[in-house]
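The chain below stands alone and is given in structure tokens; this is the form predicted on its own.
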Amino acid sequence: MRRAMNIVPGPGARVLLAMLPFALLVFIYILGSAERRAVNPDDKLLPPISEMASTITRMATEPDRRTGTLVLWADTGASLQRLGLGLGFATLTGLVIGLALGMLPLVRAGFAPLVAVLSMIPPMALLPILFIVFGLGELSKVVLIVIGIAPFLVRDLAMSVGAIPIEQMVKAQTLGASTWQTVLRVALPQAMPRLLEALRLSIGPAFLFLISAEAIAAENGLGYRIFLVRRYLAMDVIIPYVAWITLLAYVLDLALAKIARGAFPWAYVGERR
């Protein structure tokens, strides 16, 4: 008897699994907005698919009236560029910080527990202070970013570089390898395929937490025209960008993705697909 784990759908199959949901919440969505608008014809909570398709479509072709620009392409510019800062820095801190915790042993004695209790604390209960120490500028966004990413990152590298075999630093100092050598030969080629990986498990709260700091004080992005056109309950508008954030967190997750896999094939191999 066939099991079920071992039924492996080819390429084409695959395709259609994939989009069969995407499908289905498409069609009851149809449905749950034809029904509304037949009962009101004022109705904004699920406008149609084409009344939304219009909407984006003039936010992305044509110059706003005040500001002369065109809103999707503005708003989209400014957000991705905050959260490229945020990512950055994030990934930085934690690669040269998860690279010492996990290395050296005088710095994780000293600076793990500090690590470990800065995780826990929630990045949005800073979120005004960073508004009164940094402003209402860019800078506080990115600093939220940073913080709501980093310790993750930071512990999750640690954790990876920790369970480096012992085997491998001893054959590593045996050949006359100094601290500095063992991290850039043995700990870091190790420890990139699963920052990359934390880094992608890290796209959807690093959207939540630039979101929310767009939606409090901001002049552009997709956090702040989701929050400015809800007073109007312009769900035209809404879903919309909404969808288009989805879009852009997963282009970016499979951009990683592949990044990962070339870059290093060797953390892949016996993948189960």
Second form
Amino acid sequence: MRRAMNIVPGPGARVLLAMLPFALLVFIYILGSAERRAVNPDDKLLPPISEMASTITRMATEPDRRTGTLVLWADTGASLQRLGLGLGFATLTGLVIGLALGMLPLVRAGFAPLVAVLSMIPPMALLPILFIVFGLGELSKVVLIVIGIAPFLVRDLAMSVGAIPIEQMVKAQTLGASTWQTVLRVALPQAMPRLLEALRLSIGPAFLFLISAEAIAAENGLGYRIFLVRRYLAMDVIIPYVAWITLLAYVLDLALAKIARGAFPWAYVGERR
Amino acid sequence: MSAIKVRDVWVEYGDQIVLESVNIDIASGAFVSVVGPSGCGKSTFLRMVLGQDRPTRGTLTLDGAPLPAEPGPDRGVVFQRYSVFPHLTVLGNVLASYEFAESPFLAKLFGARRRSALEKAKLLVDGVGLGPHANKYPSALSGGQQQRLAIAQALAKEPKVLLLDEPFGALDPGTRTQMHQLIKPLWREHGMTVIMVTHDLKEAFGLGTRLIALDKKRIDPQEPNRFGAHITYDLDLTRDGPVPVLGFSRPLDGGPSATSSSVRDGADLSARSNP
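Beyond the form predicted on its own, can we have the form predicted in complex with the partner chain?
So here's everything in the complex, that chain up top.
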């Protein structure tokens, strides 16, 4: 008998093994739902999958009577726009400040302690301030996401730039590179894979901040919808919405992983398959 | 021309004295091997010439002008590790040095200028025998191939001085011999001054035209950092030099040589300059 740590599944078995827990979860849900319906035909807690499918199909294909929009897509669009803007500005902030902190000892001496302190502020505690300063519109939600994840990106990037061997920095200088050229051609490309990894890890927190902001003050969005229909115990909307948000986050994560491996193949050479 | 003068240089880190009163004139075009026990300041000496470290006292000049206190294109370097950029291909690594020079803002060349730089880069890559691997990333190269690349990269700038910090230390003996056969003609062809730090005495004697040994002149057991290293031996290894070279170039003539016995007595030969 081989050791457990040496047993590697083949490609087919891998797919099967990946699907198995999902199938199991769905199966348990179906059982539970059927059980509750059998006891109480009006049960709202675990609606059957058919009911959720018809509700979500209606939300995705029939215009809303009040606003005239397709609710699911309008919510998704609004949320993704906020998320995209938030992640985008956070990445930009992370890149600029992270590279400056990592590359320039003067900047590091001046700002690293400040960044370390600022990154400890709980972003949700700032939400009331954001609402007061930026109003209840889009801006405050985007700013919350930026404030929530930019400090992590800044510190992660500064650390990964700082971890580039000094030999490479010296080598670049002996090849005639200026500070700017070293940042552009040595530090930035080597920091990019790590930035994308950090961004992947930030997707979860980004959604957390997005949905929190939407739950408190919004007129559309995935988080807004969930917290709106909560009043009617509409689990047939909430559960599919949660699944949809999860799927979006998962696809985003997967896309970033693929982009990182496609664009920076050299960074993943030693990766265990 | 690329003569280096080191005058009364001390390097101290806090209480620790690493180098003390180092004096040496290195002639233009010399190949200087630097040997000595671990931690005696060989690499510190090299980093000082490189501009990465600064002497606490003393002066270094290159062709009479003070050495800039930061690394620059006049001094190329090959480190033992991390010498090449892992995110660039072999060709890209060599191309980068042309791109730094010709494109100040983007550090990237396009069109005809890129093609002409690529041609120069290809010549260098072929010159160190990496032609078939031009489009690979360094991670796909062996240790020896990575060092070849680092050498090609350093040569792209046509530096006056080439600094080698245990460049072949991590290579197996066969590869090391190949690297010796590569570096010697390149040194002659480019007419650079080479300073090579090494642990391998055979390599030091085999490649160098001059060998300096760094060591502490005194060790105080209570205060091991009180005394720094200085040049204890300074040997001329040229063909007509006075030092018999461990069976490399000449047979010993006339019994045990005066130099080696005086060396054993701990005499300081550092004042002697190279012809």
